[in-house]
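Only one chain is shown below, in structure tokens, and it's the form predicted alone.
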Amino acid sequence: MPQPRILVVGSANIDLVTQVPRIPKPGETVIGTSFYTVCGGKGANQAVAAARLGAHAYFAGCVGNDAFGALQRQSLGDEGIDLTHLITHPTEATGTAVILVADQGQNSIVVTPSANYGFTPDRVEAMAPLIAQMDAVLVQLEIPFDSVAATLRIARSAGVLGVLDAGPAQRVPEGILELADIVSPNETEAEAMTGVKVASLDDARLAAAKLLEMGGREVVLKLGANGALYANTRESFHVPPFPVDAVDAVAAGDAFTAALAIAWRWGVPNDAIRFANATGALATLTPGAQPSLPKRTAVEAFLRERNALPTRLAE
């Protein structure tokens, strides 16, 4: 198949990451063991993931006129991503994420969007001709809701796959869910949207059913170490995980979403989700957001070693 064209409309942040023995309780202080700064943001992560998985990737978003913004531009450009629609905000700083990563791989994140909110619906409307040329368009919830809705609306009218990665966790206007072809939250994000605490596969099925009732067409619920759940109005099924010794789950969900969008055109949801599960699993093996995102050759080798390579990739 020809090289897929993937447009990501979303956030670009700089991640300020501290490794800790465990995530502190409210009011508690713990001693960190390391600190580093790395490029991140759900949108930028997904663009990098798509590029490394072999897509012709485009990124649209907004950074500040500061050193962090320059760092993001250089990092994304080095991946070969088209940055024609990455704009610079004249007054707001580049977005940041303060991330605590526990020794067991869990993470806690506080995002300050700042310049990301400068990517407004009029910017999206100006990209309509580009959107119409894509194989898939990805959006998240670190830019204004109106911009998310505008992106999905234009993609729908152009017959382009629109994927909503419903993070970070928050209530989402039902109108946005109706515009997305695929809604893909993790457990925490699904709970924020539906009120269902996802602690088991049965909970996941219930949350997915509620998302469908709220207007979603197809739901792919990311369950971390428990794999993923697919649901539409006719069926649902669980796709098992690939167990690994995770060291850092940051950006694993973004790796999953990019892989899902690329593989969806195979026309076999189970294969696409298996490919996404493998990509997400590999992303947990390296610390940091964008540094952890695997290349396609690594994903295919990982699947081949486990006799789980989808037929489409084996051809």
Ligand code: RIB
Given for the second form:
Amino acid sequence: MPQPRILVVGSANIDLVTQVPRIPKPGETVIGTSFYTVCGGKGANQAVAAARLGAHAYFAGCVGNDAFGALQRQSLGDEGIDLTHLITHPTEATGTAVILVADQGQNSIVVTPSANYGFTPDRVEAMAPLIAQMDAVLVQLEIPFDSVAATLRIARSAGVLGVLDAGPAQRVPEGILELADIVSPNETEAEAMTGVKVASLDDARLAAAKLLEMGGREVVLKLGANGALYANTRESFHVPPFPVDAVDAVAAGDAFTAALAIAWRWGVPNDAIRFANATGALATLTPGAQPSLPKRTAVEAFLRERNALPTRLAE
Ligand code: RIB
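Let's see the other form, the form predicted together with alpha-D-ribofuranose, since the form predicted alone is already up.
Expanding to the full complex; the earlier chain stays at the top.
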């Protein structure tokens, strides 16, 4: 199959990460054990993940005219990602994410979007010819909702697969879900959209059913260490996880979404989700967002070792 062309329209942040023994309660101070700064942002992470998985990746978004923006631009460029539509905001700072990672691998994140909100719908309209040339377009919820909707609308009218990674968790305006071909939230994002707390597979089925009622066509619910659930209006099935000793789940969902979009064209949702589960699992083994995103060769080796290589890749 030719190299897939994947456009990600989304956020680019710099992640300020502190390792802590546990996430502090409100009003509590805990002593961190390490601090580092890495490139992140759901959009940029998904573009990097797609590039490392072998796609011809394009990233469209907005950074500030500052050192963090320059760092992101350099880093995305080094991955071979097309940055024609990465703009620099004249006044707003580059987005940041303050991330606490607990020793047990849980995390808590505060995102300040800043320049990311400068990627307005007119910027999306200007990309319509590019969108039409893609195999898939990925969006998340760290840029204006109107820009997310515009991207999905143009992709739909061009017959291009539109994937909505519904993070970070928030209610979405009516009408956005029905513009996406695939809606892929994690448990907390599904709860924010549907009101269903996802603590079991039955809860996940219920939340997925609600997302379909709200306009979704196909739902792939990311369940972290429990794998993923697929649902459309005719069927629903669980794709089991690959158990690993996770050290940091930041960007594992981004790795999953990029892998899903790339593998969807195989036409076998179960295989595509298995590939995505493996990519997400590998992303939990290394600290940090973009440093953790695996290469295609690593994902294939991981699947082969577990006798789980999808037929398409085994050929
Ligand atoms: O999905 C992980 C990402 O969420 C982090 O890199 C952070 O920047 C936030 O956008």
